[in-house]
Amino acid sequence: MPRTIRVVEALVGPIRWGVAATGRIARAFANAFGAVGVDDASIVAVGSRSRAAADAFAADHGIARAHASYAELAADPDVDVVYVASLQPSHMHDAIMMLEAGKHVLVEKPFTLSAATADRVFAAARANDRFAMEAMWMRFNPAPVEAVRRVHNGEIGLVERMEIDFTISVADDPEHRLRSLEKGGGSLLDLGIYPLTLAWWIAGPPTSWTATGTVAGGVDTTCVIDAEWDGITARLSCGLDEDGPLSAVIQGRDGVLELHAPFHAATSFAIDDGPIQRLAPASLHHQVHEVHRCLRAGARESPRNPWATTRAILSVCDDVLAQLGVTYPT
């Protein structure tokens, strides 16, 4: 039986956002926010670990208030929901701080570094009666949404095989975020979580999986997950050392669907040799629409990206990292 999503008092009036962090993904979020349009919402505050960074971000994006710490942002009484975009090892701490201050949260993926730390965030959301969701933007981008709908509608028959890749070339610099264990680096949690999420979205939780890969500087620089479901196999790959195809190929008994590169932000897909299906561009604002819909309805989690799915996927990641011998200090 599907899990019931708890509904309480709805949020009314303009929705006021805060952004926790001023890095690349936070800037992309602020740039995309203007596309939200009629949702009656705005970014009203930003928090950073430095006054200068917060001031510069606020000036660049027309944000009224800049806070010199995340704690100051959490204490801002005019913020309803916070986009947590800090470094991955800080997600749990920063999300809980916001929740305990009465804010709803949208937490950049990976939600946290483990299933156990995700549980602590969800417990804080329950205790404080707040909304929380992982910012897995792929699940709301139009092309992946439509492609998965077509697969679930049986347009390629029963799924038999999936090949999904997210391999890119990252500078060989130990200080780079993705190559630093202390910064929560590695290919799986930052890149491989997309192939795993797409496969899960299509077929549900796998029944078994094995992982192989390489580890350098304590982080996984390549990772391949061979997963199985009843009648379905998948190869899910990610890495930091070279540019890969970045595509998703879903093979069914009656056809093949390909989400074009980069699959997680695809604008098109095709089934067999049929016409290319083109949809609206991928953008971080699509997930914002879902947050607003949930807040307006009084939901504390999204049925399109529920807590149980976030937690279960992180649990698989825990096991994959253990197979590879990766352990985060936090």
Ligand SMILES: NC(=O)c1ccc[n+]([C@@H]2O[C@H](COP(=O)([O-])OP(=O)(O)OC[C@H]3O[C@@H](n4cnc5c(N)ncnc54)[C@H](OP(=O)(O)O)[C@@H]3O)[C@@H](O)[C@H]2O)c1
The other form holds:
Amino acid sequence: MPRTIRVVEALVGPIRWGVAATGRIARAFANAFGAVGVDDASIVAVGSRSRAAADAFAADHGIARAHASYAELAADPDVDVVYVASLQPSHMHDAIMMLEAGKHVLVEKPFTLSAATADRVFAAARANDRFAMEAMWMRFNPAPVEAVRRVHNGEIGLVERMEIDFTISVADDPEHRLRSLEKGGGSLLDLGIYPLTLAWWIAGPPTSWTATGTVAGGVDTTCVIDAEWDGITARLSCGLDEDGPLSAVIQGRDGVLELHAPFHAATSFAIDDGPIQRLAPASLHHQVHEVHRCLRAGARESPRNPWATTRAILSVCDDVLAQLGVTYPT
Ligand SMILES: NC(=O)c1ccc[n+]([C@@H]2O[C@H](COP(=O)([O-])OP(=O)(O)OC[C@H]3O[C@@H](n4cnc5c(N)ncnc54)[C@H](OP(=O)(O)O)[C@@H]3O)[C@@H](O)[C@H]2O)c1
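Alt. form predicted together with this ligand, vs. the form predicted on its own above:
Zooming out: every chain and molecule, the one shown earlier first.
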């Protein structure tokens, strides 16, 4: 019987990154790259809506080519993979533009504003046979990875309860991107996506959830998701108005694991009163190693942060936002 073998293109040689946007996280990404000298790879180009910002970013980070638009970056033939670090309302458009130009993409969280728009990016990745991944860096940071491994290893017994918080104090300024509906602000998609992702990572998809919160200026300024699985309950909280505990407490039948604040970028955790487990610092470069591993293997998605999970988490977000009455402009 004839067999069809799909040969996927694996990247060989140095991996050439482009960065789309020059904001805070784009700078942190370039700094992380520079600090550790990631694999056989470098950032070779940056694109910005502004020529001046692109030039300044390139000069600060020793990047060879500065493009005065994301479209120019997409057209750069000497870029293999683009880190999309623009604001969430343009992630879908920017990622699709890069994929259609033949680039692989690592897209900042939240991947897009909804499950439906995430589907459009995955469809473009499929159609163009390119890699795509949400830059959910927590899933690659050493302390969260090890803590989840311990939980899955049964070290606290069957999980019964999770309390995970990402509440921070954000300037009371309607122009702040987290408080602006047009900029895709709100606590859930920017911060709450971390507690939701960690709970999902530990327990899989919840069977039910209800959300409460406050909405101001059109965005959710606080959000609490009470979620349930078979035998597990969780309280997942986020907000913009005060500094919260920022910890993740996972209670099992035989013990409690606490991932210390800030849990998504934790460097340590403890089980009960046992010794504090210290791991390598969180950094944006850990996820980059995973992108490289996938590109070298010709993979189009990462098994450690697969498309289906990104999509399913966004579909819970869709429902939570509907419960809270938040609607983003299309
Ligand atoms: N992984 C993490 O820990 C982490 C942390 C913070 C943020 N993020 C995510 O990263 C993304 C960027 O956040 P950020 O903190 O870097 O934001 P930021 O400092 O405000 O920068 C956003 C950049 O997006 C570009 N942009 C595109 N369209 C824009 C618009 N209409 N208005 C303003 N800027 C626009 C701009 O770059 P140009 O002017 O160069 O085009 C701007 O510098 C968001 O999706 C956010 O959720 C992730």
